[in-house]
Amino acid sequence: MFPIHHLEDDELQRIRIACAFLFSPDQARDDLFLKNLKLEHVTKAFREKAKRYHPDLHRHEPREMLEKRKERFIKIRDSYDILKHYFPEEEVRATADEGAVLRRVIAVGGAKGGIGKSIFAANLGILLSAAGHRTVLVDLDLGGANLHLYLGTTSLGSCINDFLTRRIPRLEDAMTSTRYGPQLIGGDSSQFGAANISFATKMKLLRSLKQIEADYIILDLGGDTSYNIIDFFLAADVGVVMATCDPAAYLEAYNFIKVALYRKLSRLFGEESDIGMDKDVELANLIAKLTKPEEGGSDGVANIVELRNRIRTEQPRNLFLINQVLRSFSPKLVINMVEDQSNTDAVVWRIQEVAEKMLCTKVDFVGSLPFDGEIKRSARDLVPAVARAPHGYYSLSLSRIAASLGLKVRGI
C-alpha cells in the first residue's frame, strides 16, 4: 500500500503518472485506489500492457505502429520499475521468483583505460550466465570495442555499428552467442568516427537496450566522460565503478563519479530523465550555474553542499526533489589489480569521504579484484579466468562482488 499522505507532491506526482501507464488516469487521480494498491495488482497490469504493447508480439503491424508500441512498452516498463520500488524487496523478490520481467541493467564505468573493466564484465557475464540466468553482454566503448575478445570471439557477423547505421532493424540482431554462455553484442572501433554518435542515435540505442529480453544486461562503457558514456552509465540499475590503487585510477574513479552526478542533474528534465516533470525554470537555471560553471559568473554554485542550500533558501518546494535525485544516485566501487589488499581500505576510504563532503553521494564499496596469473593468462590467450577456474581467487572474489551487488549467482 502506498502512504500517499506521507508523500511529498512531486514525488505523488510521479507515482500518479506511473499509475495513469498502468492502469488508467481515472485510477491514478482516486487516492483511495493508490491508497489500497498492492504489488500484486502492479505486476499483473504490467504483464497485460506489456502483452498488449511488446513490439515483438506485433511484427506484422506497419513499421510506424511498431515505433508507437516500441515508446508505449518502454514508458509501461519504466512506470512498472518506479511503482515497485514502494514495495518491500523481499516482495518483490517473490513476484520474480513467480515470473515477473525484472530485467536489470547493469554499467560498469570508469575515467580510465586500462584498468581491466572488460575482463571484469565478460567474466561477471559469464558468472550469471552459469547460474541459469539469460544475459546479454553490450560492448558500448565505441571508440575501442574488444569485449568479444574477452569472451575467445575473435570476430562478428554483425556488431552495434550495424544497428546504429540501419544495416539491421533491432539492436539484437546484433546478437551474437559466445562459448561461455552469455549472448553478446560487440562493437568495431575499426569504423571512422563510431564512437560520435548523436544524441538522437544515442537515444535510439538506450531505448533498444531496454527492449532485450533477458535477466541481466551488462553495458561495458569506455574509459572517458563523454556525454554518451556517463549517459549510459546513467541509464543503468545498477553503475559499477572500476578503480585500481595507482593513484592516477582512483583520481579519475572520482572524476567519473563526479561527472556522472552534475551530468544527472543537468539532464533532470530532459527526455531520459524519469521524473516525470515538467521543466522547472528556476530550478535549471540554478543546476546550471553548478555544472556550467562559465555561465554561473560571481553568483555561481561551487559544489553540491551549496546547491542544497540555495535550494533550501531560495526555492524550498524543489528541496525534496533535488534530495531524491542525490538519493538515486548510488554508483558501486570496485577496486581492481589489488596486489596488495592493505593498499584497497586507503583508497575506498578517499574515494568515499571526497564524494559524501563534496557530493552529498554515498559510494558503496562492494569489493576488489586480485592481479594475479589467471588474470595474465586469460589476456593472454582469450579464455576467461572464470571458465578456466571457476573455484579459483579470482572467481571466488567476483562472485563476492555480485552478491555485494544483489545479483544472484550460484555458491554465494
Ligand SMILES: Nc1ncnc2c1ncn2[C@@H]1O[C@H](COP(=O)(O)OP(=O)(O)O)[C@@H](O)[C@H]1O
Given for the second form:
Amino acid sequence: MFPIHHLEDDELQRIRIACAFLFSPDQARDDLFLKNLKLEHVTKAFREKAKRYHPDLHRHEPREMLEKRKERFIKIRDSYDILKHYFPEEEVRATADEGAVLRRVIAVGGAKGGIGKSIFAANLGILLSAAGHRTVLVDLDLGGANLHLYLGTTSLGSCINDFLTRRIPRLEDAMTSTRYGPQLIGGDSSQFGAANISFATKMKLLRSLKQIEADYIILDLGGDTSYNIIDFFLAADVGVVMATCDPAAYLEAYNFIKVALYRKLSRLFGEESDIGMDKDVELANLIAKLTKPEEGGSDGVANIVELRNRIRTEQPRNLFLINQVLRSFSPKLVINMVEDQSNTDAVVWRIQEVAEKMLCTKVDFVGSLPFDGEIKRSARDLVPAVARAPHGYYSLSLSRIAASLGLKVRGI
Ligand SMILES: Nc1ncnc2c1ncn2[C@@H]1O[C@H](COP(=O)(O)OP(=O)(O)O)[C@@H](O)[C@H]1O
Ligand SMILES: [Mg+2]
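Please could you give me the other form, the form predicted in complex with the named molecule, since above is the form predicted on its own?
After this comes the whole thing, all chains and molecules, with the earlier chain placed first.
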C-alpha cells in the first residue's frame, strides 16, 4: 500500500522505523513488505504489542519494569500514529474499536463561553461511564469552573486548585465520585488568580493528567485561546472544537483551530515537542515568521500554504516534517444548539473550506447537537440531559458523535 517510490528519503526512513517497532527490523527493511502493508496488519500488530506493553495491563509489576513498558508503549503508539495516517480516515475509524487503548484523553474546546462545551463534556462522560469505561472529567476552565454543576454536584471537597497550589500532593487526591458515574476533578474559579498558572505548573499538571488511571479522561477547557488552554488541547489524543451556527461562534471556533495549529508549529522543537528531534534553526526561524509576525520584519509568511511553499523551495529536507505535523493535526468539529440543519451544513462547509485553504488542515465534522430548551432546566435542576432523557434527541445525537469519535457507548 505504501507508495514507497514516491516518498522522500526521510519520510520513508520514518515509516521504516515505525514498522520496526510494530513488526520487526527485517520486515521494516523489506520494500515488498511495505508495499503490501494494509491497515488491518498495522492495527493487528499495534493491538498485539499494546497488550504486551500497555502499563495499565501490567500494574502489579515493579515500578522500574513498568516505566520500561511505558516507554516502549509510547513508541508503539507513536509508530501506529505515523503509519495510520497513510490510510483513509474512515477506514482507520472503523477499526478503532479498542478506543480505550487508542484514544484516551479527549479535550473539549472551541468558541468562547456559553455555547455548551461543559454540558457536552459532562454528558459525554456520563455516556462513557454508563458503558463501563472508567471515565474522569477534568474542569480546566480555570477561570470559569462549573463542570461540577452539570454533574449534579454543588459542593466539592478538594479540587484542581488545591493541586496547583500544592495543598494536595497528587492530582488524584482531588478526584470526587459523582452521582452519574464519572469521576470528577473539579475547579474553583473563585480562588484568586486561578486561571494564571506558570509554565512549570502547567507541565506538572499535564504530566499528572496523563498518568491518571482511567479509560477516558475528558478535559473541559475554557473557550479562550490563551497558551494554557491551547496546550491542554494539543496534549489530548482527540481535540473536539465546538461551535454554533452563530457567526461569532464559528469564527471563534476557526480562530481556535488556527491558534492551536500555529502553537503546535511553534512548539515543534523544544520541551513540549511531540517529535523529540534536534532543533533545525532554519525551519524554526521560518515558522517564527508565520507565528510571530510582530518579530519577523518585512519577510513574513502569510499563511500555512505559503509556509509550505517556502519550505519546499528553501529547505526541502523539512517538507516531510511539516507534512507530518499537518497530517497529525485533526480537530473534530461539533456544532451545538442546532435549530435548522441546513444552517449547520453551511457552517461546517465554511469552516472546513477555510481551514483547508488557509491552514492545509482537514477539519473532521463529527456531528451536531440540537437546540434543546430542556437543557437549561436540566442544568438548573442538576440532572444531566442524558440522565433526564436518555432516549431524547440530544442524547441520541451525542451517542452518534461518540461513535464518530471512535468511542464505544451503549445503544448505537
Ligand atoms: N444543546 C443545547 N440546547 C439548548 N441550550 C444549551 C445546549 N447546550 C448548552 N446549552 C445552554 O448553554 C449554556 C452554556 O452551556 P455551557 O456548557 O456552560 O457552555 P460553555 O462551557 O461553552 O461555556 C447553558 O445554560 C446551557 O443550558
Ligand atoms: Mg464551560
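Predicted model, so just to flag it, every value in this text is computed and none were measured. What we label the rigid core is the largest C-alpha set whose atoms superpose within 1.5 Å from one form to the other. Positions refer to the first chain, counted from 1.
**Student:** If the two forms are fitted on the core, does Gln13 show a Cα displacement reaching 2 angstroms between these two forms?
**Tutor:** True for Gln13: a C-alpha shift of 2 Å or more.
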